[in-house]
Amino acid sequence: MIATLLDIVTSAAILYAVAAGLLIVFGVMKIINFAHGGFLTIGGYSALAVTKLGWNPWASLVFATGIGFVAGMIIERLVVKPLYSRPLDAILATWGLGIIIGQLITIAFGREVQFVQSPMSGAIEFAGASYSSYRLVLVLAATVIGVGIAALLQKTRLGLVTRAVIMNEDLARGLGINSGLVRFFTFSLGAALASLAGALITPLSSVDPNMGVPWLVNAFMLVLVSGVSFMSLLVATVVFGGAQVLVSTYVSPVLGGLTIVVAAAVLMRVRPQGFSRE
């Protein structure tokens, strides 16, 4: 029972880390960044590069975040910025971009499944149960990400202008806020968070050019039911992540993989605003 509860908590933490970057882009730019899975893959291969170079595995987190941020800056300027007034085209462009990222990674690293070195190994005793120490560390990592985003949005001038753009971009521009710069930073930050999440999750599984696709699907559904609220995202990850764990454990791992998509679709049918209070 304790192991199942820990699985629910750690799964929710992983999902939160994966979806946070997608939500922050959606909240400001009002588009779903379908290149999010590609940025996750970049993070995974950043961790693989760190492993091949023989660096400390913890360095992969900093390395992946930096690579993701720089990639986000370049892509926002060259691909996304010209499409601000055409949100549907922006969605299609990011979808195509995700495919391109996967192909470039295939050319550079090959198609085979590869593995990265985990920063931690072994298990620890928790509440009478032996549990993976690295999965517990992921709970701390997700907490840091959540607190960091909250502090950025609530305690800084950048957060103030970002919230203004989220609430009413036209009014924000009328007050002299450079919404283009806010969008630039937001997209870059979202890409950095996605790459960081990719580096965090790879020690639990493996690395391949398509690793970001299933995570993108789940993150997309979580964002849909969360609106633009990070608190709603937290609720969604706990509820749906818990459901996924329970279905995978007691019914079927195959059905467990479909749980978030199905549950989110049902919720949106019954309650169109999802977990958002609006």
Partner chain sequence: MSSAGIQGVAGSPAVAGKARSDFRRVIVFSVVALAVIGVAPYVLDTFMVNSLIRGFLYAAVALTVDVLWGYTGVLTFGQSAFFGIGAYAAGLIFTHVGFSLGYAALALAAGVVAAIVVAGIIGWLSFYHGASPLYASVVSLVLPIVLTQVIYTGGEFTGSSSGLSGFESFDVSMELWFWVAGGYLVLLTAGAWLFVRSDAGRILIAIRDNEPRCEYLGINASRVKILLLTAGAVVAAIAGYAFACAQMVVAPEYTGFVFGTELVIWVALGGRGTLLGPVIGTLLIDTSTSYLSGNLPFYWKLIIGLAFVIVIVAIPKGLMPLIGGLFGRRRGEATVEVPTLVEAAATPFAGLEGAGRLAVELKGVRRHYGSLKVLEGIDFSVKRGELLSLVGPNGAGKTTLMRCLSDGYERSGGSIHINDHDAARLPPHRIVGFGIGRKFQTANAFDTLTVAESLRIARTRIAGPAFFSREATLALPKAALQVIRATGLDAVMGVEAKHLSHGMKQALELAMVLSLEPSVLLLDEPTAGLTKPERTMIGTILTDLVRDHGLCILLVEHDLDFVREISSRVIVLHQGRIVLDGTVAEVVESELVRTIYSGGLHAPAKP
The other form holds:
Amino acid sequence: MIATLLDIVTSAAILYAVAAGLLIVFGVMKIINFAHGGFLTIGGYSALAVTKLGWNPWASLVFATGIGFVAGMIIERLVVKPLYSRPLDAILATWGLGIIIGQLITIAFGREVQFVQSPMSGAIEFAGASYSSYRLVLVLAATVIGVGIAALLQKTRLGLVTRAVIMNEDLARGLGINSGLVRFFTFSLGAALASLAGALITPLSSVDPNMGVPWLVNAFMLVLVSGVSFMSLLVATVVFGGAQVLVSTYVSPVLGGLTIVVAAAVLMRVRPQGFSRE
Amino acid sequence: MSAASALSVSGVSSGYGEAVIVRDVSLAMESGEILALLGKNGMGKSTLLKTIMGFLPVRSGGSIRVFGDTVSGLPPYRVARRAIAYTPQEQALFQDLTVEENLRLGLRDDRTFDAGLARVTKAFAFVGERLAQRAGTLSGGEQKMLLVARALMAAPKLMLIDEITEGLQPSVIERLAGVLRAQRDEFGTAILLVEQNVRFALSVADSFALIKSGEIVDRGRVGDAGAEASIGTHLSV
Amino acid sequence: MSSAGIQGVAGSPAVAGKARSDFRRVIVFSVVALAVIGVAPYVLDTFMVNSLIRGFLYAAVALTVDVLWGYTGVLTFGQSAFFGIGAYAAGLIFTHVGFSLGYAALALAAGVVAAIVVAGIIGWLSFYHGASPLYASVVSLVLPIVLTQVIYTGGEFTGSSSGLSGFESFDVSMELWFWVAGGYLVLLTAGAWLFVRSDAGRILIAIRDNEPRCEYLGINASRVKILLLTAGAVVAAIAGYAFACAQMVVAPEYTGFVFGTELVIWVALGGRGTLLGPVIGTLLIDTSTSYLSGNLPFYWKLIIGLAFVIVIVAIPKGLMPLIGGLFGRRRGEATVEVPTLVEAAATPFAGLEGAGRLAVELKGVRRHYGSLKVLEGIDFSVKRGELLSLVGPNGAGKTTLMRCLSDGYERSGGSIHINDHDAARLPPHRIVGFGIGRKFQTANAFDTLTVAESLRIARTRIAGPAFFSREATLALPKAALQVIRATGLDAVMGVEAKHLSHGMKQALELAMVLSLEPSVLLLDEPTAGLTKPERTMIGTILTDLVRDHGLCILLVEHDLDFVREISSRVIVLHQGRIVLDGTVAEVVESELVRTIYSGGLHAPAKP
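Switching from the form predicted alone: structure of the form predicted in complex with the partner chain?
Zooming out: every chain and molecule, the one shown earlier first.
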């Protein structure tokens, strides 16, 4: 019982970490970044590179974030910027980018499944049950990411300007805000967050060049039902992440894997605004 | 038209898509001048402001200069950074942001917030008392005053104000008129007012321009002989 | 280099019998293509023949993606699922039941029925009034993912991840499969070619250009898209079935979303909205893949990915138009085909069957956005033969009121009856059926359609379009013809609407709305941006409509001179409420109205 509850919390935390970057890009740029899965994969392989180089496994988090940010900067300028006015094409182009990233990684690292050294191993006793300590670290990490994004958005000038662009881009431009720069930064930040999430989740499973895809699809559905609110995203990850864990545990793991996409698609049909209040 | 004109529009046409809304408009105003741009709905007043701000491209041939520098062709954020405060008619506030956040967005530099706030609270005391309130929960009149307050935060040299009095009660309109006059007198700010409320416009403005079907049909000083009559014929209901 | 933009405008003579020659061209093309396919197996090596069989079937599915995405604007990643459904219908029945001609027919029927059912469900999920295109794409992505997982859980029954193979199938030569697959593709391409160029096919483009406007022209866009998706599903399922029979193998990859996205990539590279581009693109890429992926396993897919991104960013129309450009421009010629205008037989105006005294009746209509009250307690009714103007300052709620009258979802409360029909919570295309015709403030009907095509779209509800050809005549009601002739639109019937002047666009909008044969006309700022003579003309047409045809017209207008000239009654709105309802004279003389317009009034005064 306690284990299931902890599973729900960690699943929600991981989903939140993965979806947060996608959400911020969607909010500011009104496009769905299908390369998000690719950035997640980049993060996973950054962790693998750290393992291969024999560095401290914790370094992979910093390393992955940096690589993701730089990749995001390059891609925003080359591919995303020309497509501001064509949101459906932006989906396609970022999807193509996902393919390119996957193939580049395959060429560099091979297509086989590989394992990354976990920064910490073992289990700890929690309320009478034993639980993987790294999974609890993930909950902590997701909390830090969540609080970090909230602080960035709520407490800094950059965050204020970003929120202004999300709410009304034309008005923001009329007040002297360079919304192009805000988009540039946001996309890079989203890529960095995806990459960080990728590095965080790899010790739990493994890396392969297509590891980002299932995460992308789930994160994507969560973002769609959340509107552009991080609070709604939190609710959505807990509800859907919880449903996923319950279905996986008590019905079947395969159906569990489908829970989020199916539930989100149906929710959007009956309640198009999803979890957002309006 | 000296090079130092606060705003100088020459031969500007613009519009949406194929439709030409503003036709070959030339207009200049100096620092310390309040100019009322009058005309009925749909005649191109707001379109002209949007064109000055760079939201709409200037059709070939025309140019817009602010304090001598050409701004036509620049994106809106770069126009705005030339000490211009633009107050659009609709959706002009961030409804879901607080009063304070809206005011901060009127600034380029957060460090000047306290100084700016001190200045605007002199004009609108309620702003200082309700910094944490969401802008969307203010009354209609308060929202309009907040708009003007935001525009004043950065001590602008040129203000472009679109239909600020719409739906306001007379007492609020009086206050706004006072604030705008004080801004002109103290800082020499040039203020371009787009108005349907002729009474208000003529009570604050030094000069006026009449726009009809996208063209300037009359331009003069408010006290001039015949000004009232001209405005009357063009704007009669 | 001739300028294509200019040659389309005015004066080009109508090409009579163009539809016929189009038909002949398709037949010639099909015969040539079939002949090439007939000979090819004797020329090509076995490997090539085999990969082309697959290529033909893939291209058939790519064709459905092109019709859905390129023509109708529905980006879909899910057509692979229908291909898989057809394939698994064959694989499952042949493996578990056995093979005979009877079972083969049963499997085909099962695959097609399953595809129709699934397409129906997906259509219901994706296409509803107000659904975002993004959402439809998402659902199309979910479908193959779910289907693949279902196959994985099927264990031995579905063969799980390794699929099913080694089942018995038709005992025919590879050449025959080549001919079957090739013939299927040629017939589909020819049929699709005729369909998208037919009058019915223009509806797809109208939906892509401006779906909401289609709704207001009485077209049930959601239903069109569901039908199209279902047809595409059947085509894909048959292709999948043929694939399973020919290759005697089915695997989860053929239902998966990676295949679904590959289809989109092929279509994008070939050129969306060109039909031939996607077919050629699919054939070229799929056959090159079978040759090259052995030598350059990862680099090949990388090259495809790079090409895809570059095409999307830099040449969004794909490669086909570039290749087409090499053979000279023949497109300009095709757009000048113009039908002859004739007057439609007089029909009673729409919605009047059960009409009582009142054309429009509103009771307690409210519209709130959150806490913002845009309309509050609106009660009024309008009779036929009235020309009612709604005036008031910006933000008074005039346009919102128009929206509430034409879309049952818009109002927050109260009731609206149009010709005694309850508007209830009905979408615009149903309300059009009650007799409403709404002309929008912005004239932006269908950018890529010609004037004649736009008018024909407006007639869809009444006349019903031809499915594989183009009618040589266009029958319009008298009122619409009047507008067209008075404004000179009849001289530019072959010009794309986006090239028209602002005034002409407004006239086209009005003619389109009149083509609906409405009994209640809603006009939002019909004179905005028009010159003085144009205004006068529109005014005359409107008063004629009321006098001669007994229409009821509701008008939102800022130009008070115009209002004064034509109205029989005026309602003044202020801050979401009716403050005055009377004759023109009463309103003009009202001190209240003057106060509102000079901005002095804060709250509506109590009368």
